[in-house]
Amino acid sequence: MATAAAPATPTLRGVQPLRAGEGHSFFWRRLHSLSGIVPIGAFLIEHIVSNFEAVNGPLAYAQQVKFLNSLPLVRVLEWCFIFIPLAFHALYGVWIAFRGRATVNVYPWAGNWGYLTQRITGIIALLYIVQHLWRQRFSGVNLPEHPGAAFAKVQHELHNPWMLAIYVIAMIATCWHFAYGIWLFAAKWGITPGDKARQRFGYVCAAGGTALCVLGLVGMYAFINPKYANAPEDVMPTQPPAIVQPVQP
């Protein structure tokens, strides 16, 4: 009597299903979600906040930046807190965008385009960031030292009309990227157990999310609004010291 073969296991393509406590990904994928939210998140949310300040002015702008590069031991914080988190949540997300495969065209539910659309927006996110540091961090003036440029520099920038698109989409696709971020990351997180919790969860995210880009286009329009038109290139200039006279005896 024949005996029937056993039916051949399917290969599996793409980023495969994980339980808890199996294997390093697990841990990996925890701590990516988790660096989501804090520290990027609160910096993301700290920085549109800052640059609102541009509304009240090319010196008011200079006041916040001048503030935050004096506070104790920032270039350490900047490092362990903003640019590591970043690229190894950056390097990693990457990894899973090119591991994974969309299905939209096949299964074209909200999941699926939550997970496609979270993949784009992400990779929008760090191509900006890449060059936004790059030209506001690590080229021209050094804005740490002279923190009264700011304004003119970021002025400069978006009087470029391409600029100025790049940093709209830029604005908007990271703020979809971090609301929707929460709302895996209370999933995953087990914050938001069932469908009605985490339906009425989206609708916060989807909220606050729709507030910070809001915010952020309202302080990037702060730069070419026409009445700081040709800010100085300096607000707070550095004062050579005053040469004192001899006295005549």
Given for the second form:
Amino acid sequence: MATAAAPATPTLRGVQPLRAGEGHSFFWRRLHSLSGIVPIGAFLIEHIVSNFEAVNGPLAYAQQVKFLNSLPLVRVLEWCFIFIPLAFHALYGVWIAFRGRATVNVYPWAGNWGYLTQRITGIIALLYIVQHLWRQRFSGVNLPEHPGAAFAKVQHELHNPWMLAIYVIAMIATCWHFAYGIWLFAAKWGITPGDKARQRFGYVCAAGGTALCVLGLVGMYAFINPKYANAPEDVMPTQPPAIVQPVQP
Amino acid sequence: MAQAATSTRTIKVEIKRQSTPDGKATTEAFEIPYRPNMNITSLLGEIALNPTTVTGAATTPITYDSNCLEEICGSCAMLINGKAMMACSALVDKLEQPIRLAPLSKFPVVRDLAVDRSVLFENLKAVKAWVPIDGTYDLGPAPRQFPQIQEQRYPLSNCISCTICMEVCPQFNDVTGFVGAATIAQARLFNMDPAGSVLKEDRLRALAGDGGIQECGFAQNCVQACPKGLPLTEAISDMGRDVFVQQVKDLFTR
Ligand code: HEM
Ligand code: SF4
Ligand code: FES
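Moving from the form predicted on its own to the form predicted together with protoporphyrin IX containing FE:
Full assembly next; the chain just shown is listed first.
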């Protein structure tokens, strides 16, 4: 093959050409994509399923919280598989969102709306998660030490109709983001290249997302269900630290 | 009576104009006598015959790119009533009036409706969208292609480099420097060519660079807007997989 030197590229105005083979954005972008499924998506499923235990009442819920907090190395798991990946996905996601130029006003097509909705639901999820973590995990009664207080803590929160509305909106937005995210993942990674495959997988994602959302909302209803009104502040005797958390040396 | 009605009917056009790349953009309005079955290029030709604005002021003919007038050269893309379309296949009778014409918004304006779309050419070069034979001696017949491969390649070979898929893409902008659907589809076309596939790995590595395939957010506007109906989302999906596999291979073998 003749290898004549390529003619010098003129400097262009406007959008710059591909930086062939340069940089690491492919890696980070694919990691972002994957992180949405594992571990974050997997955690979302776990979280919604665990919270569904609330339909069986405060004690059952407390036992679920206690069980999760008694997993080996739970604090390490929490940081490595939830907080750090979530912070990465969320912050990189915001950065991605602000680099796009949404065009639904000119091209109001379904996929284009999906693109915009993925960004909006992501931002809703981020705002919700920040307040949720602060109010439920890092302030007030420390639930890992007092799993028995979990039901009452959430119940107080959902007693406020504004908070309830925020929880419902965030549940719908997050499930949408996750369900459409799985669809996007399959399309981008070449798992569903054909139109037919994408369409069929779209139905699968819609069904899965709806099921997850319903599960979440039903679980949420348990906290405002009159059956469990005024749940006791703590349904379990105080746990010695060694039972719920590794003893600090 | 019917005669009189047609002769007084007019076509109203508003055109965004700019005399130099850095000049200030202004809008000029024109009104020309109605004729059935016009397209935007014939409308612009009509204005060139008598470049007078609706207020009667003399002006210059509109500058725009066009060549084939049958949606095959890809040069006449512009914004027609705000949407990216080919001027030669956009029919006046189907458009709402006044018809608003403007240059593509994501490419530098040369003059009036003519824009510089070299970025697509640079991108095609960056992914080596060609079959590397220099033609200095007879190589004999080309390798055979399975009909299944031909069928997959044919739709991709219809690209006319109009850049509409890039114009409509929310990810194609100065911040991302995204390569756009057309280049990804052409890389796919040549990767599937039995002779062109010799450069397959180079193309896949090029597309993993900054501004590469990863910038795609799957808004799917490209496939909706492409005048030639290329299966762009399918090409992006397939190439997304191939680029990923190549990156993993390179990680372990390079
Ligand atoms: C509740 C936790 C979350 C889950 C389960 C989740 C899941 C996902 C999944 C599976 C994807 C698809 C990956 C892809 O597009 O290739 C995705 C994409 C995305 N996520 Fe999230 N995500 C979450 C939170 C967030 C947050 C807080 C943001 C912040 C704004 C965000 C922003 C984005 C964006 C912008 C995309 C689209 C990326 C693209 O189109 O290239 N996500 N997410
Ligand atoms: S892929 Fe379609 S829209 Fe894009 S440049 Fe080619 S013909 Fe135009
Ligand atoms: S003039 Fe050739 S595509 Fe319109």
